[in-house]
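A lone chain, given as structure tokens: the form predicted on its own.
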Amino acid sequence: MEVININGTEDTPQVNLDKDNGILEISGRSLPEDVNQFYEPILDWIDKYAEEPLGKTEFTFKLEYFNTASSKIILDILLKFEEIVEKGNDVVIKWHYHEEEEDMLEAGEEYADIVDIPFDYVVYTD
């Protein structure tokens, strides 16, 4: 399966999707001008991944900030992983947030209330 590795910018997140090494991560800031165009290859990759997922999948979100349009896409991503869980596979979401950013913790908790996937909350400092 192809690897997706997108370097982050001021407005777009770093994305690393590497099935062979078990690395599935989105980090940084997500406020792309065209959120659908930016995330389309990522959603397509997840669809392909869902056909033959790893025995245990850990997907890491380490976002500093995301806009409203990105929040919808994040939910779409989580719903795709919920489908993987429903097929009997193990998935854990690693939701990182800065100790001073309670809003990011609350966002993760809200997503966890919507989807039936275990969330691990990871606090980080600078």
Contents of the next structure:
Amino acid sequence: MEVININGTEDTPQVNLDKDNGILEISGRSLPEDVNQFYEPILDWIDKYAEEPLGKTEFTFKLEYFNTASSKIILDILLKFEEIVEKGNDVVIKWHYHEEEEDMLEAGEEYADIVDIPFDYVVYTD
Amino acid sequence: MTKINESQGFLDFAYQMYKSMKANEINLVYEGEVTQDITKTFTSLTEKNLAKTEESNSVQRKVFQVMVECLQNISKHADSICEEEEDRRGIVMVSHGEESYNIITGNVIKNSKVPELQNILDLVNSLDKEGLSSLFKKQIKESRISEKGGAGLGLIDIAKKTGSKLTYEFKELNEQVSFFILTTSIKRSK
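Next block, the form predicted together with the partner chain, ref. the form predicted on its own:
Following is the full complex, with the preceding chain placed first.
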């Protein structure tokens, strides 16, 4: 399957999607004004991944900031993985947050309330 | 002669403005078009300035995030005084006092949109932390990204992050449009 590697910028995240190596990760900042344009290839990739997912998927979010437009897209991503879970596959969301960033932990907990996927919260200190 | 008077007038104005910015501890003032590039420039400028202060990282991040939401609100939703003008313009002001950082934004809005916006603001202000979290979860599930790329979540998010009420005012400019002023405060760490 195609590999996506996008370097982060001051307003868009770093994205690594590599099925063969089991790497699915979004990190950094996500504040684009046009979220649809940025995330379209990522959502397309996940749709293809969902056709033949790994038996166990670990999806990593290690975001420093994201704007509310991105928060909606993140939910769309999670809903796609929820469907993968419903088809009987294992998925775990690794939700990273900085120890001083209570808001980021709470954001993860809010998503965990909405979607039916197990979340692992991972604290980091830089 | 008039030229000299005029330039003297500007000098006086610049000096008065400098004094008043210093007196009110204003860090940034801007009036003009608000685009994603402007948003990036101001937020990174503020971020760099805050990094030089002793402010806690968590306050710095909140100021940054609230600025992004406020500016993107203008770049997505601002209307203009005349129909021909398509730029999304606004004013942006960041100041700080002993207790808090204040982010003030202002933009033109069509009178027809005022009641709906006022309802959202009043609803957000009536809720506590838990209520805001429930509203956020409800909205994020129901909302679809609009053509402009907004998800209608900005104001809820600002209230959640700041833990303060949103102060606002609508000044009617004419029969078509009003000026909308929004003030948000982020408490400084002690």
